[in-house]
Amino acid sequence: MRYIPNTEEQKMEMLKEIGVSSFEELIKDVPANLRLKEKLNIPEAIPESELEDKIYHLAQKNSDFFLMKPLVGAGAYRHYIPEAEKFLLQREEFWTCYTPYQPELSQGTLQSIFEYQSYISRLTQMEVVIPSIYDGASATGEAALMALRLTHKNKIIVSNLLHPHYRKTLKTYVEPHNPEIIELPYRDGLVDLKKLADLLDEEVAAVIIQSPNFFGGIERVAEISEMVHTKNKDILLIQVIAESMSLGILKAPGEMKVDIVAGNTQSFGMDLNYGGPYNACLATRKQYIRQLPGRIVGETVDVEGRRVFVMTLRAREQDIRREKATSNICSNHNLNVTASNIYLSLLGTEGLYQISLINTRAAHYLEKLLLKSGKFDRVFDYPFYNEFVLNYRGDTAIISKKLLENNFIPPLKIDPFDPEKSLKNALLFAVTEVLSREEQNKVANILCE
């Protein structure tokens, strides 16, 4: 955000353009009791240079974060992301991108959404796309209710290794339609498929499972699908997708037969950002589009025959009768999604790949040397991608110590996120290909030292 200065002069032309002779005449709506009386309790100004300085002192406090590298996953990653990326993020007609609602006036944001739509579609082999979803707990959060509205039953079986965040908010979200939300506990670290026949009736509107799961578990989902929808096929299996890369070398939810996919595309050129935002997406069947909420972008000609992006598909319900809506998608995180354009439009299909490739590999180097060190124990035999579940035989506190004090930051202590409480000493590590072999090496080596 740029900083205007404005002259005592420049002032008053505003203050008589909008046709008032002060700032206190401005302001006379504003009940006196509500006013603030004295002044902002801020320093005074001081000279550009002395800032500066300051400035720089107080940063020298803190630790770079960028030199440090993760340990940690659990829904959010660092991927490298190019230096093309950037520059072009910083072009400026990329700001403003708001919901596109006049089509001749907005092309350029019209044309990255439909991009993105398309991008998403052939990961997920899903017919059709909701892009610019806040992120993957609401994006589940949506899911579930698409769920309820199609299958007109009351309830929803969610596996205990879907995200904790996600949980909560899929609850908050569901809640003023009261379904019964049953929940799906696991075995051996993925869902416990004995269990979740055992659950299945007619009264289930969807099954929920996250893949890979939160523990990192490679989900059976194939299996899963058909021990579904052979139960009842009017039952959604929704896949819940946290880490976006996976998608580069698993089988797409839609060869599986899964209906509907809640995906966090975070990873697809999105730092961590201290928590976002970030963007998430809704991909389901064309049976089910009536009940997408948010909006679909299509491409077809103008009255000269070039070729034109338009809304295709955009219930008048979201933004006037709020009350018959699907939901209350309006904003547009354009700038996110357009960033994950660019991200992928820069690796390709053979870069994200490859990426995909070296994060399973590297996850598996370095469970692989912990393991022999003797001082971790395997928690589950399962398959993984990037993120993988050990139990430690000393005291976490002090590898956690050790790790940071080395520019790594710890891998997260599972035991207040075990839904099942089971899981006393076990750490969740998560590696990306931003922790070359050398530093898998040198983590081994701090933690079995």
Second form
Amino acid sequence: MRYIPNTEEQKMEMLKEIGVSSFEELIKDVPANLRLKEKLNIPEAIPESELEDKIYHLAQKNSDFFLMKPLVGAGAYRHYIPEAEKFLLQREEFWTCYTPYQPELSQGTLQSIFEYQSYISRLTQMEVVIPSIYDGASATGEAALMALRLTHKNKIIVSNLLHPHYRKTLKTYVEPHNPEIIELPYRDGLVDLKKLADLLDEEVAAVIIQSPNFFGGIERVAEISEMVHTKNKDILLIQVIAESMSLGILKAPGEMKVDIVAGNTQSFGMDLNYGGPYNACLATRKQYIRQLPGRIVGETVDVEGRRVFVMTLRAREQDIRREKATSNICSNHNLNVTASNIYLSLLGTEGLYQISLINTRAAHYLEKLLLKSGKFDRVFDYPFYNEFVLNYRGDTAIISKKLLENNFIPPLKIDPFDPEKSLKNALLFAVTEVLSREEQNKVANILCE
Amino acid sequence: MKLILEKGISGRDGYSLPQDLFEEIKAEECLPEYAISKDKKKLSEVSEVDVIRHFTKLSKLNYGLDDGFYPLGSCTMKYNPKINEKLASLSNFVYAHPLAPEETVQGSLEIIYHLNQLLGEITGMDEYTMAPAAGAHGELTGVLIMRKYFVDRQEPRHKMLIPDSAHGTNPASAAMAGFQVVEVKSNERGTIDLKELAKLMDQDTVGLMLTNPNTVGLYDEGIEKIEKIIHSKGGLLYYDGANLNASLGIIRPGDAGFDIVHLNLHKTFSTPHGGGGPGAGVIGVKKGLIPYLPTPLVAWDSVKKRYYWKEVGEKSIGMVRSFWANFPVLVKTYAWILSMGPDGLYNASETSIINANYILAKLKEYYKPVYDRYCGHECTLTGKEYKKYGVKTLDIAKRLMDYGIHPPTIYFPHFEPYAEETIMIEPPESESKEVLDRFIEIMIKISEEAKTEPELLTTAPHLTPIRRVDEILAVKRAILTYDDELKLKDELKYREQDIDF
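Counterpart to the form predicted on its own, namely the form predicted in complex with the partner chain:
Up next: the whole complex, starting with the chain shown before.
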């Protein structure tokens, strides 16, 4: 076997050195009646050439997704990823190494994480950044648990325009701790502020909103923040961000007095990959540092005085604190941190701003185009970033089929995801910079003919 | 080394923008004033060339598995086959949107469906969820399933038994699921003390989380009795798959009575660790627990002849993440199993067990093992003999770096009175006898150095890109971003050569 270098002769030689006559002697502690009597009932090994063939054929059973531009986002966005990033990520030094517990052999990973923390801190205007939780949904769960620990209160108000998967994950994460979860309804595509004012009381640990929200709407975060903190300055406002690219143009959460940011960073250099692996950051103020879950990298010096980096503030983590740890998280999505770091470095100050701007403009271009046709109606009168909801006057199944035939992944039929079940014929569109004007015109033609 | 933020110059760019900027549309007309950031957020301003050089240089400060031996205990740092990387990055997989209609992703769904069957056969379980993103995420999923099972039966069980030798993630996961952790002591043979277990297991206890072979690398010979103790009191048995590399084709956790199994695909199943992920921590269960799995699961519609996502139902614990799985990790796992076949999998476990016992036999005279018996796929030695020379296990580990070898896992497991100054060595099947012989030779040399030149060890490493770091200072200063550093610029006074090494 090409991945197992030792020959049968070598194995025999080694058994002899160990002082046993057979391999069986080494595993005598495995109860005999539990030993497998026959070999595993799985297909016999195939050679590499056949393997390649087999998986290529399986891939062919998918659509040709490279050519299929998505009109759907909803927490996963196709952006262009420069080849320089993909090329660098393939370096085995980044790919095949372990978690950087040994700083002397891991400065590459450690410095990269530190750089990323620096970037995200600037983008969010938050002081500390946990670089990697698995994804936006699990990061939202962790943020909520953190809020329960910090406030010792038991009520969480959650916008029902938080991504439906995030809402479900949040519930799974916090359920064992029996908090009261109150769904905050929406009004005209944004959080219902009046309702929020009614719901706020002294028992509230956290208010969780997403902005841009699941419908793409840009929440009045500063106003919400003011309202929440006036009620009680200890209530934590958690802003979830599913489309992190929006940070290029939108106001930073820190500027709007958000307490914790749970940001899905897939848009920063991660492929769609049919849903993962993505990554998320948790950003907050330094005063909450002891309650943060997960790994963080800090700067220090080595014995020769060089500036170096190391995993730090580790007394929160599971391998040291066991059941008293702030979370069980161990392996995270560190390679995706480096992916984002490379991606953001390539974009730079101007690039990030421009891409964010193009996403905004392109989405509004398509919305105008569709509205003009008379086949679509606005559902909400709300400001949006790069996703928007429109009602279709005809049969959505027919246009979905037509879009597929023309190599577009259709927009999301919102009905099954709508928390208030009032949007029967509504579609959630997403537009990014990968959709050219020509392609958008084509989409409009298909949808409106 | 200089940070990327310290490089470049204003106005330089590393990205080509689309030609059409949709300039006729004005952002101010699309976005309300309350939403727009006044200033552009400051990142680096570097060219593509700068980026390539910076990250290539950074990469060279890392030590990867392809650089050499990586004997980290309980981490299974085995070779990551290159063909699998290529197959996982086929464009029909990579560009697939998670909400693309099911009929467009039949290939991806078929892989998930078949992988479920393969993993089921390998471990003796009935159904897998591919959702968990990492081992600990799988553990959380698993213990939440246990919780839901008892809630459903209206049994208010609230305690979880966990051996003192378990990974820290086990108690942390149990605590996240709201359980009170009860530690089970190990006996003088390094395995579970059955008497103690029988005493602790009661009607208030959900069950036991166990790694087998355990974290010291020993098969628990009492596994059948353990199973009886837990099940006779109505509890569930959870298998931490961190050490499955000792079991392929030899023993299946399902046959041993485990109800829930988590597998680290990035350990046993050869997918790369990525400097701490992404991997995958899939969870397998026995039939009776399928209704509690996270939703949804891939199923086959025999009428329509296609794969689809099926909701699990109201007993499901819900979702543990957005979307479905760390899909490329599943492709690599699938490809690896197909390449290995049943004989290859058995060979992997057999070879890794022989490798570990070979190291144990050759080094036990120099580094006293915690237990004097054969081990599974990893062996646990100690460096306590060298304390009298002022040398700690940490020093031995650091000295190994000078010889071009990544240190083993140290100070884990750590439980008195048996395990102290531990060195846990795991030489997976992808390491040859020559590599092990060289490692053994170096370890013996270091044991001599410990006696004759202890300062060589206590000041090690000497030949790495950087040397020992001040971890206490890192905590004290808490410089966690470049802007933190800038605030302390006068105080820090780094010289150019201290940075650009």
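What you see is a predicted model, and the numbers here were worked out from it, not measured in a lab. We call the rigid core whatever largest set of C-alpha positions still superposes within 1.5 Å between the two forms. Positions refer to the first chain, counted from 1.
Superposition of the core reveals a Cα shift of 2 Å or more for residue 15 between these two forms. Annotation for residue 381: C-alpha shift under 2 angstroms between these two forms, rigid core superposed.
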